[in-house]
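A single chain comes next, written as structure tokens; it is the form predicted on its own.
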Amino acid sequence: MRSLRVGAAQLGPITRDASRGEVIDRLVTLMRRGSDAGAQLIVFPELALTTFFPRWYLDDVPEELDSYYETEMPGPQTQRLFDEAKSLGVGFYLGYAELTPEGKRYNSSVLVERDGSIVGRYRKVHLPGHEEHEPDRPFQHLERRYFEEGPDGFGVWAAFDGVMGMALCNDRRWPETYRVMALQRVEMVLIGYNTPLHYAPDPSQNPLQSFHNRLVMQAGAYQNGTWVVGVAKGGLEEGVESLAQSMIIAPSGQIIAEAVTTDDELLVADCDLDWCKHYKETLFDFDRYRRPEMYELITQPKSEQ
């Protein structure tokens, strides 16, 4: 048995005026709690270092917009997370806003091993929201204005004695996210998210946010024989109520740990990475049962569909 003890480090709201130092203090506290509980990997949410700034139209305050991005990882302030991880012997996944030296802006995450070294980076593929200011909304969702679509696809990395994958928020709703990583033998998919409970384009979906959150991650786990760790930044943040409901899901699709608050909360679970074999080598034996020649429409360019 290859057992990995994972800590899902849910965050409560982060205010607009919160400093990086204040937020990193909270992350370090959760990391230390995880270490005390024997966790080897701590999973933080999407955009874990700041408030969810795409809810505002910030073209008139570019200095504020720029302040939400990290120009290097680790940087002068985030180095403390890496140092703490190395000192504790605990790895972590962290979602953040990335501004590259070339001026590219991505909604990104990084995976860090127990020695403080970076294993891999991921840039969000499925960007939701809208590009232009829509003042009639109760709040904006301007991810498509403030970020570019990730160009690298869904990779996997050998780390934590297993095969790890990363995704962010809206990615969890797309079956291709899990399947592309599953074809690379992924054993654990780490997903940070920020999900407002109000969906402006179709408010009839509002009561289903919790159901849909469980549905997509449980299906992704079961259909691909992989662990899924979904971690939220939830609660009432700057007047916007967001889903919490962080969870750790087994390859069987069963939820083995779930948050009960909308605040900073740590879930810890022992995850047997060999459990994946029960599904990858039987019911979902891709080499034996999969029929990719029947799925060609999925990979055709959008202009040909």
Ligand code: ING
The other form holds:
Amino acid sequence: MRSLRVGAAQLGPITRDASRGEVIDRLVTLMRRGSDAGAQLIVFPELALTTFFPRWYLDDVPEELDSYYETEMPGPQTQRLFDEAKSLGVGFYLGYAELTPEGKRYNSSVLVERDGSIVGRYRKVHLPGHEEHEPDRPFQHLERRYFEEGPDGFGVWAAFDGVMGMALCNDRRWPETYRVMALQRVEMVLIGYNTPLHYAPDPSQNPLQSFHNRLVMQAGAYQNGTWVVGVAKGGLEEGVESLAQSMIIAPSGQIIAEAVTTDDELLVADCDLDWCKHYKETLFDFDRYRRPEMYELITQPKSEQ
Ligand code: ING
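Form predicted on its own done, so how does the form predicted together with the named molecule look?
Below, the chain from earlier opens the complete complex, with every other chain and molecule after it.
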């Protein structure tokens, strides 16, 4: 049995003025606790190094906006996290804001193996929110202003004795996210998220945030015979209440661990990667049952629909 012990490392709020050092101290604390519990892989949230800065219109403070991005991974401040992981012999997934040497800005994540090597990098495909300042909103959601849409698609990586996939936040709401990785035989999808409870375009969804969070990740897991690890940065962050409810979901769609606080919290679970076969080799045997010739509309360019 290929059992992978996973530590879902949920973060509570990160303040606007928090230093990288303060945040990385929290990440190291969670990583050490996970290691003490025997975890081989620690999963952190989306944009785990800073406050969720897309909640503000920052054109008047360009230097503050720039300060939220990493130009290197690992860089001078994050190297400590990589060193700690290597010394503990644990791997990790980390969400962060990426500024490339070419000046491209992405909402990204990296997957780091237990030897400290970066085995994969992902750039968020589905960017929610809006591009321009909308002052009437109680807070902004300017991911579409501060990041470009990821150009690399959804990959998978052989690591941790399995097939690992990565996604970020809004990606988890789109069934295509999981299916594209499942067509590459993914066995565990790692998803960090920052999800405000208030959804300005349709506040009627506010009371459903918790239900929708479970719904999309449980469905993604079950319909693709994969583990899903969803990890929040939650709680009341700079005046915005965000969903916590980090969870570890089995290929059956069952939630086997769920956070009970909106603070820094560690969930640990043993994930049998061979459990995936129970679904991939029966109900969701893609080779036998899928009908891609019936699904062509799904991949048609928007202009042709
Ligand atoms: N956040 C949110 C998400 O998709 C959102 C955007 C907020 C959608 C509230 C719906 C309701 O979880 C990110 N960062 O994608």
